[in-house]
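Let's start with one chain on its own, the form predicted on its own, as structure tokens.
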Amino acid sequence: MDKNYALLEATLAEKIDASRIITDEPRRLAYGTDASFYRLIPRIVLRLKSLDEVIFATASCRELSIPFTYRAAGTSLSGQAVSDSVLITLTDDWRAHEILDNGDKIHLLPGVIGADANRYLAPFQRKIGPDPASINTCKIGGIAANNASGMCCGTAQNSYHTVEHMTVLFADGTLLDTADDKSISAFKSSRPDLVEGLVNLHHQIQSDPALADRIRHKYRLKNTTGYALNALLDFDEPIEIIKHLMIGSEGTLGFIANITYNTVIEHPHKASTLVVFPDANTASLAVTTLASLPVAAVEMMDGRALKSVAEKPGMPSFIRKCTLENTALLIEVRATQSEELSSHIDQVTQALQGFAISEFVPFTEDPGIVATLWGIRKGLFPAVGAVRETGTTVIIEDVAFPIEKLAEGVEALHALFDKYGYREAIIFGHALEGNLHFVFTQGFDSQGEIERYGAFMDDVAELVAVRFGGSLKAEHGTGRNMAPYVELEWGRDGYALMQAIKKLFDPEAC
């Protein structure tokens, strides 16, 4: 295999300007993370500046059976963007990007930052659906790879709902764009086993109602664990069904060179309020009966993550007096106009009247205090990072319960946390989607502490995919650390038609 890799140095460099051709020691260490706990180190980074480069450098690996992985920004909480062969990133020359309509759509290349797509926006007061935490650094490759949502997207908003048009690389070299006639009749030419098994795909799930149902209940929910089944229901036009295959694919199924979006609305007027609740049972049928009205995010915090955040600067002084059975939501409205916003704000205020209420920070539209209390919300995974011990990493899960189950998912998780010892815990997370975060520190350094972190994880996975009939990864991807139990969320049927679905695409990889 050395001798492989020896070749396939020796021919990149044919093409690819040796700079941009990264195999020393310590750039190839610091390439060897990516956001999770998970280090892979690359044989070869290469840096790539084109779609010829992609095409060419892809096509390469192939030939020597090297695999290849791709990475945007490296953002991924899960392990989905490291790889101990070859590492494929994007150079600056990525970061193009065309409105379109008006600002209805916006076409960008994936080296986009997501935070600067919604600034080219901000003029057409539009934005992209996807809002995940990491905007400001993640690029929207990865957004759309990973299907990632956020604090006020949730399933409506994301890529999957709101991409228009795509191309794509795919794994033998076929390129399709989407948005071209002629370029989808050169690629059903081309690849009529894809476009043919995927229509027998289609029709095998609507042939079986168990399965379909499944499927139907799983996207009800948050939910990007595994590949996105629930292209093969919502669509029977083949180009349909491989476009949104590919958004939640991590990089498995093809490269995503470019993608066009269907923008929606940044509302000018926005209001938030912090609610803080006796419990997680009374704040969960608060989100039941906050889901049917005008909230557009619905932040919940237990009592631990409340605790974590206390002494920090300007924060409410009731935090302090929290317990860890409080439990609190932060809600915000949003409108286009400052009545319509009067209006949710009232109809919001009202429906909590009928709730036993702690303590509270009533709406505010004044930009400081709405940026304290979401300063609460953001500054809790790092809050626990601050109190890690030397040696320890901090973990983030998320996961989603059905929304009538969420007070009985948090209590569980809190039960699981004691049983494993994971005191510093906290959860928060996107309430009106059953959408919780974990965080907790874990060591690796000792069997024990790996055993304890194996056997917690095998618990959450039954829990939260048995018990509860939730998602195992509502929008952080599958990555490395759930990839175990995609079968035993999506059982031997779902599992089996993912199988089929990447032998399709990537025949030789199966």
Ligand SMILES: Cc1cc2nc3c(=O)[nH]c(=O)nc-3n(C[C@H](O)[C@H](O)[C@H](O)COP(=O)(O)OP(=O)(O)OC[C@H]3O[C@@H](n4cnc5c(N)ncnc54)[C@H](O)[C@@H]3O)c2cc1C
Given for the second form:
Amino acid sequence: MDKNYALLEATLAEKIDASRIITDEPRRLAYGTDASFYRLIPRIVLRLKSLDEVIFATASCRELSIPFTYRAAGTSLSGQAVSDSVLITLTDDWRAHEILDNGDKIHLLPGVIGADANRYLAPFQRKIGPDPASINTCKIGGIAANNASGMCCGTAQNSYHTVEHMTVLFADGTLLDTADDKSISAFKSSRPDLVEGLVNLHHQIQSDPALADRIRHKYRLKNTTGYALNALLDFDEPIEIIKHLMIGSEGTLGFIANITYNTVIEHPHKASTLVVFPDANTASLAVTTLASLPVAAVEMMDGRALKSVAEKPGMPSFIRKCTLENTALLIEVRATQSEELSSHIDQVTQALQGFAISEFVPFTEDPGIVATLWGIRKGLFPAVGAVRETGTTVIIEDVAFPIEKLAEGVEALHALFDKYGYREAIIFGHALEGNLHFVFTQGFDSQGEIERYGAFMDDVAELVAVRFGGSLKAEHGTGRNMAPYVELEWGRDGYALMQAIKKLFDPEAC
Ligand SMILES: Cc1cc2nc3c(=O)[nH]c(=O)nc-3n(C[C@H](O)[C@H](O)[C@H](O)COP(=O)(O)OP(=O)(O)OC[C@H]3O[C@@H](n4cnc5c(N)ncnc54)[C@H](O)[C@@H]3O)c2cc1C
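Please could you give me the other form, the form predicted together with this ligand, since above is the form predicted on its own?
Below, the chain from earlier opens the complete complex, with every other chain and molecule after it.
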């Protein structure tokens, strides 16, 4: 294999500038991590500046049967942007954009940072739908390939639901621009195997009501475990199926060379309130009520999470008095007009009057107070990092429960933290979608710690995917982290379908 890497390096040097073929040890080490806890040292890192270079590099790898992994900003949390083979990254030449239809659409190259896309759209009071908390750093290629989402986008405004067009480079070197009829017809004649194969899979699901129901259930929740099987149910036209399967495919079905998004409205009027409930059960019941009201975001924080930030400067004083049983909801409403905002505030305030409330900060538009309230939520992940023991890493998991089982889910996760001694573990997340993140610290320097983590994750998988019928990854992508549990979550038939998809897109890899 060493010989193959040497051969590959020589081949690449024929067309790619040597300064962008990285093989020295210090830089390979530096490229060996994404934002997850995995470290894989790539043999070669490429910094590619054009689609021609990507076509050439991937064809060269394929000829020598050398695997490669794409990376955009490398902020993935599940280990999907690391490689011990060839790591393909992009130079700053991939940051172009074009505003279309007065801001209703935006055409983006995969190297555009998410927040930059929103900056371009701001004059039109529009933004891209996906809103990961990492938007100031992460890039469009990674946002689309992970189907990333966040506090407000829910399932309705993620990349799957807002993609208009894309250009894809497939494993065999064929290209498809879904906005171009000529490209579509050339693609259909060059890849009849893929086109017909996907249509067959579409029919296969339609004649299997149990699997079709499971797929519908999974995507009523947030779900990024494995491939987007809903694409085979939602569409019968093969180009639409391909476009939507690419979303969330984590670089394993092809390279996204550009994408056009339908944008969403950026509301000018916003107000937030923080409400602390006596326990998770009351908070979860409030979430089910809020789900039918005009709320933009409902972030849940358990008592352990509130305690983790209680001593931070600027926190409301009552946070210090919160117990481990308390559970808070941080609620945001948004509107185009201030009258509309007032009406949203009234509706939410009225609905919450039926619930026992321990403490609250009333709805406010004051930017200082709003920033403090959201500072509580944004400080949670770093707060666990700040108390970790030297040599441990911070892990964030990303599950989704059916919303009606949210309280039970929180309780069951707390029981698992206690069982495995994760005393520092906290829970927070996007309550409207039942999407909970839990953060804990973990060492990997002894067999005992590795086994503790393994047994804990086995129990988490059983709890979330089997007992509650939830998602093991709601928005962070499957990655190496959840790959061992995809079959557990989706069942043998769902998993076989994903294998069939991979085989159609990339026959040589199977
Ligand atoms: C502090 C923090 C907060 C976060 N918050 C959120 C959150 O709120 N919501 C959320 O969903 N995620 C969140 N994430 C995870 C991550 O930031 C997002 O999933 C993000 O969209 C990844 O983008 P990236 O540019 O870093 O992609 P990368 O990590 O570089 O890549 C992601 C995946 O896309 C593939 N890929 C990259 N470019 C291409 C391409 N052009 N074609 C095909 N495949 C490609 C890669 O192979 C990889 O599998 C967070 C991460 C951190 C560190």
